[in-house]
Amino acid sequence: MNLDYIIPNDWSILEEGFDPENIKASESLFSIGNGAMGQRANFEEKYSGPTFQGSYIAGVYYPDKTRVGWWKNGYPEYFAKVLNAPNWIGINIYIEDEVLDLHTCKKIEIFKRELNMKEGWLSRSFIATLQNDIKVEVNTKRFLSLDMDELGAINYSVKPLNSDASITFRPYLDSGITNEDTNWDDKFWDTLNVSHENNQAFIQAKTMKTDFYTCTFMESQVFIDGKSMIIDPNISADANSASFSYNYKVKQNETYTIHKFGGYTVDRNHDKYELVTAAKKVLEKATKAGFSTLLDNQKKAWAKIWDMADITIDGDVKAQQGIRFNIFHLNQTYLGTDARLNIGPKGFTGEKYGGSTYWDTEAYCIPFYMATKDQSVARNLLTYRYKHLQKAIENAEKLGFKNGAALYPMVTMNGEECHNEWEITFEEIHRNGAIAFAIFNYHRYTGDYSYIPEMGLEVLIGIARFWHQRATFSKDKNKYVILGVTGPNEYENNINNNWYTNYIAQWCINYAVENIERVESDFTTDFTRIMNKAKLSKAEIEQWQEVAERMYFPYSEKHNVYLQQDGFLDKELITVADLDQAQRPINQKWSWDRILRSPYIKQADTLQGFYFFEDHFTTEELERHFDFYEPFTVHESSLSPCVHSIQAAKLDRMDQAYTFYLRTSRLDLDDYNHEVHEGLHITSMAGTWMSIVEGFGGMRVKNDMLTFEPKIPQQWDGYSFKVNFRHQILKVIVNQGQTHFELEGHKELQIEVNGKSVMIAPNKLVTV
């Protein structure tokens, strides 16, 4: 497969030329979504070659029974799977009764595909000669509406070029679909009813076990050279599908077009008995507006998003395309309008990881959503975790913890743990720390403390109880140790005293105690309610503090660095530079046994702690640890390059920072990890945003205000970004040699730039 076939462009993802080898990769890269649903960029017409079909509805999942060879106590009963939903985009095309199928065409010319990120639509155009020698030009455009998030729209046109031709459009709905990712090949959907009237069709279906009720719907209109046609369709329906056939004798060089409107209504938003009625309302509104008006509305909605979220880069098209691709997919995946939803690592682009929520949300995504949207969006993400607190307590109880100790899941849809690899489920407990850090980060950035007495303190208490119980007192060390864990570096399992885990455990306890004291002092009613509910005593808090004060941290006097874990120096310390490149990526070339014994680091581990808690360490300490650990890091996690880019920029290593930035921003576009066909790396895309804003822009919040240490790669002429800081929007424009600040609003904002205080007045340009 050609890994570098995407054409560089500021605002679009472009593919030219038809290569069957790239089909699955392009289906991922050109995916579309609107926060409520999404789909891979599958062809509307039939394609008989290798393809990965996927349409997904936010929040709809199936509990696929765990499949392991040897059951262990505490294993989750199931792995939640995002479901390939009934297909509404399909339009089979027949030209003189021969099906249009790019896999079987005699010849394909000028194939082009475009994902226009500025305006939020996907298009495709090609000229194909069928086996019957009829040559046709095809143009398609589709989008998922941001304004009406239950609706998608397709414009599909066919023009016969070398003769008149009888052309049939056969739009259909199909609920006889399967998942690419399944443990037991279960049937995930139960089709309840297939109905049709006029030019509308509806399939009512529900998920097995979870009983999510859905209605998949469609309505079509046909045109000749733009003129609306009334054609009575032939109708076909069976137990799982419905289709309409619109046949017309099209003259040479006439354009025959179908507008298809479709989508999903779901019982998460409507009464399950009113889904068809709700779908009819969507279709009535859509057909009344028409494709062109809906597309205009789509452009306006995306313009509003880009006005706040865009990052411009001058003089480097690949870098510009990379960051916009990342920002675009983050907004397609999650818009913050529904507090019941969260951000899956693959979004709506594939089925790997089950489409569930990971610690990625708290560690990487919340900064992006805090700064590019209203702070209520980030608060919704924190509220999501508060609503799952009881489940986190139950998760901990299954592993033997008690007294309200909470262990948040590694993977979840509804708060229950559903990850079933023991070294992750039982051991990658650092995820608890990311939840607490997100609460701290939210308060630090927004200044909104209200979340903590209302909800957050209960979360912090549950997490502190977990760390207190998870630590073991070592008589040998006269310290508390944490044994049998997996840190962020998943290329080490079941190790003792992972520095990052121990450090964040200590910090979580101290942060919980600090907030208990503040809430007791300033929010007495909340304090009384929480203490009664949690049954927390001063004696228990003192026991926590004992663990925090006497936490053990492995350290090497020889190297003058904290050790990633107790046994790290026992490894054969061969750097990545000395590793045979033919052995990369090691996760696809080596046995797991060999990986676990190697010194190679999948992603920032100790350095993840230095990223979160940068203020706790000197720049010299960061440099020492960066120089020690980065040479062993293979960056085979999508979450790794962004952290290293930020830290390289902090250390004034701009060439290295730029290289890491390109890797994180073009991870999928250039398919660094040879897996883009499975879907995109959505959560790491927020890390790409951080690598510019926090890395090159040097943005931090210190002493209750924004601070900047702007830097610029030599490859760029300039860059700019906006942040929404406490309801004031600040634009930062960095050029070679100077930085400009512009403030939207009505009051002044004091910031710090390179250690010096600067006052920014509204609507005036300040140059530093």
Second form
2 protein chains.
Amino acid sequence: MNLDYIIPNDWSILEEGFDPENIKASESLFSIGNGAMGQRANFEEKYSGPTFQGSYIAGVYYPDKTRVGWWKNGYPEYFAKVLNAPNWIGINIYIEDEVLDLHTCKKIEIFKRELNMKEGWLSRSFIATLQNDIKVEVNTKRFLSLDMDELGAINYSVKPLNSDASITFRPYLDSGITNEDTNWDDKFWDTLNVSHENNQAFIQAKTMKTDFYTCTFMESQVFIDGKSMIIDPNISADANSASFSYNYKVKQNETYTIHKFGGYTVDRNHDKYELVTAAKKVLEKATKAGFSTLLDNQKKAWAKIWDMADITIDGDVKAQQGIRFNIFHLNQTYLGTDARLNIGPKGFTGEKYGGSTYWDTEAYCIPFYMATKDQSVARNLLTYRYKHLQKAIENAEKLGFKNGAALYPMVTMNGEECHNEWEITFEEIHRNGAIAFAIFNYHRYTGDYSYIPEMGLEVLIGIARFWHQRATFSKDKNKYVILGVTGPNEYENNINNNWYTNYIAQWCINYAVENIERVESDFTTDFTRIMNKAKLSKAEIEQWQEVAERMYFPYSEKHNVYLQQDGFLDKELITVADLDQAQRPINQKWSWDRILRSPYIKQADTLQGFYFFEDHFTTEELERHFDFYEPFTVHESSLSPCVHSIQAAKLDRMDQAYTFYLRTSRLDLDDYNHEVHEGLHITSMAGTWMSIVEGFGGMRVKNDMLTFEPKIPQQWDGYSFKVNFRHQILKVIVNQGQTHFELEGHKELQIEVNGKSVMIAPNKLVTV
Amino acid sequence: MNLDYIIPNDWSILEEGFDPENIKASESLFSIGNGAMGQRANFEEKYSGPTFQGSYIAGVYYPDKTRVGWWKNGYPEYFAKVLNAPNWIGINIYIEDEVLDLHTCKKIEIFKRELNMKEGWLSRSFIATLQNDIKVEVNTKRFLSLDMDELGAINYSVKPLNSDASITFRPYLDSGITNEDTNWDDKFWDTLNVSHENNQAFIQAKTMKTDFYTCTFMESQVFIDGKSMIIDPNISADANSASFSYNYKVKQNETYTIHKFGGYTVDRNHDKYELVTAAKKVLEKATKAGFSTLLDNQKKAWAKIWDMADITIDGDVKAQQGIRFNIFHLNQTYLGTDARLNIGPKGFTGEKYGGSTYWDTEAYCIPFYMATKDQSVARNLLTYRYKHLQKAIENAEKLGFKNGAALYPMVTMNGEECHNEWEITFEEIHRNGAIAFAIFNYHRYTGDYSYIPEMGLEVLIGIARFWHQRATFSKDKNKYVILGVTGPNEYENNINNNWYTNYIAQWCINYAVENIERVESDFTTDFTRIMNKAKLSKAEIEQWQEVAERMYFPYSEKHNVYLQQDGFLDKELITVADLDQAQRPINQKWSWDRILRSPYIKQADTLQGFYFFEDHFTTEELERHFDFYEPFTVHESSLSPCVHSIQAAKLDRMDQAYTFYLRTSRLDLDDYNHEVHEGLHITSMAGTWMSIVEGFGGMRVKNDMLTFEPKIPQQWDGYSFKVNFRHQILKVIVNQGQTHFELEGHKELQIEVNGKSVMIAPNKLVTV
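For comparison with the form predicted on its own, produce the structure of the form predicted together with a further copy of the same chain.
Every component of the complex follows; first up is the chain already shown.
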């Protein structure tokens, strides 16, 4: 595969020239989505070469029977798989009697693919010479509507260039599809009914086991040189598919075009018996408006998103393309309008990892959504976890905890754990801390305390109970210890006293207690309700506090740093710089035991704690820990470089910060980890956003106030971003030498810049 | 399932009464084998109830594609599966037109099953009333011949008790079989040819992938009231089976009998094109001799084994039955005549765990085979590992080791690793130590040093190199440490400085160096050959020694014991006695993380080291460590109680020793771990033998001399055992109060009893 074949451009992802080696990578990179559904950039027409077909519906999954080598007690029975849904984009093209297939054409010229991020559409154009020597020019454009999130639209044109040709468009629906990522080659879909009516077709299908009912639908219109035509299609249908054939004798240089409208209606939004009716309404509205009006609406909808979420970077096209690519995919994946949904690690671009929700959401995505959307979006994300609290309690019970202790799952779709590696599922328990931290972070940023008495406190109590029970008292140390964990650095398993885990456990207990006290004094009714429900006594709280107060933290007097875990200093401390480059990435070169006994860090672990709890430590302490741990960090997790970028910027190490920034923002575009064909790293894209806003912009919230310490890499002329802070929008423009602030709002906003207080009046440019 | 339904008896395993719940357990317990093949005690006639069918051929396996949840670098592609082989025992019985099937009979009376261990046969008898109201008495007897190890024989009689009946025997061969334990439901056998000739049938089949060629064969004879009959059978054959139907109108109270001879010829012993010819020779010999002569030979062959291997226990039938059951199954599994074979953990009684060779062989089985067989048998077991040295070096290379370092696999069939849990495959490296220890143990017991210059030294060098490279220098401790291991106690994973592992690593290096020096001085030619092959320099040896000399051992000053691993004292040290019984066995009740952070020990770990290196420590040290670790040991490994039994006996804690003895000897008979239906724990059976000979008998070898400290549980009147020591056989008879020795040999033998020297003259009873 060619890395780095994407052409730099401010607003688009561009590929020029047809290279079958890049097909799967481009299918990932050019993926489109609208929060409710999404799909890999598969071709509409037949493609017989290697391809990874994928179209996904938010919240529709399949519980695939767990596959393990050796079963351990407590493993979940099922792994919730992201589910390839019936295909509605397919349009087979017949030129005379030959099917158009880029894998078998004699010649392909001026192939070009564009993902226009500004306007939210995907296009392709090429000239192909078929085996029958007919040369055709093809232009396609496709988008998934933001306005009507059950709808997608395709404009597909074919122009014969060297002769007249009988051309057939054969749009189809197909529910006989498979998943790339299946444990047992199970069939995931049960097709219930295939029907058609006029130019419309519908496939009703439900998922096996989970019984999600869906209707996949389509309707097409055809045109010659832009003029609408009525062509009576040849219809064919079988148990899993329906297709219409629109044949026309196209003259040389005439353009034959099909507009295909399709998509899914699902029983999350409609009664399961009304899915066809709902689909008909969508199609009626779509065909009435027509492709070009729908496209105009699409541009407007994306303009609105960009108006709030865009980050501009001047003088560095690759950096600019990188950040927009990240922001674009985050918005394609999750728009925050439905509290039942969440942000899967691969979004709608692949199937790997399954599930929809990891700690990534709380640790990385929430800051992005808080600052670029209305704060209700972040609240929805918190509410999602509140709704799963009972399941988290049951999950903890399976592992022997009691009395309402909650352990949120490592990976989940419906609140149940669905991961199955003991060292992760049972031991990567720090995830519980991120869920509590997100509540703190939401309150810190939005000032909205109401979430805590309404919902959050119950979550905090369940989590505090978990940590209290999970810690054990070491007589030897005369302290509480936490044994057998995996920290954020997954290159250590089953370790004792992971500093990050112990620290966040202590913090969770203290934060829970602090909020119990505040709710007790300020929200009496809620307090009574919660205490009755949780059956929480003062005595129990005191036991928690005993654990928090006497928590053990491994520390090296010699190095004057907290140790990542017990025994870290027993390792052979050879830095990454001194490691043979041929050995990297170590997760592809080394056996697991070698990784584990090495000092190499997959992702920020101790430093992740310094990131979350920055104001608990001095800058000197940060610097010491950064200098100690960064040299051992291999950043083989997509979640690692952003934190290092932010901390390097804070420590005025701008070259390092810039390098980390490029690595996080172009991780997929430049395919650093050789895996982009499997899908994109969606959740870590929010980390890229953080590395600009929190890293270079130095933005923090302190005492209900935004503070900034703006810095700029020397490679850039300037950059700008906007944040939605407590219902006002602040635009920040950083140039070499000065920073401008502009407030879209109604009342003046006090901020702090480099430690100095600055008052920003609405709608005036303030330069610092 | 009913535990404990086996009727106590000195020489037989007996079951009375038909209980479908016990079928699978009995299929395991009554298994038969002859070292070359073996089978579960499946019924000959059809049985439509739940059953676990299994017939196994030594050395014939299938490399099943690895199944894991999450792949790790270095995992083997395949897991060598014990392979259910074509069925030759099947005889369907038709009474009039109804098939005899104990699952559907109207009534079953006086059902009895016997495994006669003294004579090596399995029998069944019962009276069944079929749905057609015909009542028949059935008697069967079956054995796998020790003399002709490709042959098995069945005697099956039916007598109609309440009417005349048309009875058909339909003996068949069937290669359309499946494995219980398969990862992907692959087909394991490829049937090449089904043929028949007169009363003989042959199925030639080869295993998929591994291409082991086999011929499964049969021939039958029928009798009425003991008189040979010539009945022209109805023959039928298809792609995977062949059957002959012998019909006869049997009068009431007449006995209709079939003798079926069958078995396997395999390409390990014959040219693959000569398997049918070889089978015909076996059948010719068998039918000429006839069932009863073959059975007589079987009795003689077993008498010979028992003459050497028997252990008698007076006054305790259950203990007597237990030890004979263990000795019997060990001999059924492995007779030591073929250096290409080894001792699988389930022998021929089940499929679980796969592979044929674990460290069990070296740590537990070799002492048994050394003392109860000619010493060539133990040498064969050592040679097996020598032949796998190159594969062990390749295995280490896959994990990043170099320069001829060898890591023997955790589980293997052909020398390649076939296990796939990272914490075991990559980290349970102490197995290398057991392989070196077995060489030491062999030399200590037999006095035969020749193995070391001929083969053993190369193995010791590969192992020493591994330990040298695997240890890392801790600047913090100024010692060499061994990070990230799993010790014999598999209830701890990825721990640092497991005392047992560090200790045996140090010992391996020292022992290798000691033997390099001895071979250099005494076996110059071998020395030159080995040094040239291994490219070993004095400088490298000095590096090994540096590691051995500066090895770190975790130690608690407070408790005055070596610690099982770093951080052991951080655990909540609640003893097993104080653990809620409802929580046990913890491996069935607790999630893995909970087991790992608990102090509970699956099997002797530190104490295993004290067992191997007993004379490195004082009895006081042993007692201190036994008192520290025993209270945390849950013995959920079959390999655990025997070591504790030996040490308890040494510490004069005879009640405890006796309890551990019963647990190890009747582990399967009383189904302590609720898993006997999966097969028997063959390798730990050798531990039972050790717990009598080394535990109660107190036998050791010191300075080329046998020493004894005989003790006897108060529950016993006496016990006796024999050991083959350096080509003479010493019988030891221990009664309450005195011990007798009797030497079958040619020259007097000096031994030590309770520290006093005793001279034993040949063929005279000496009482101490």
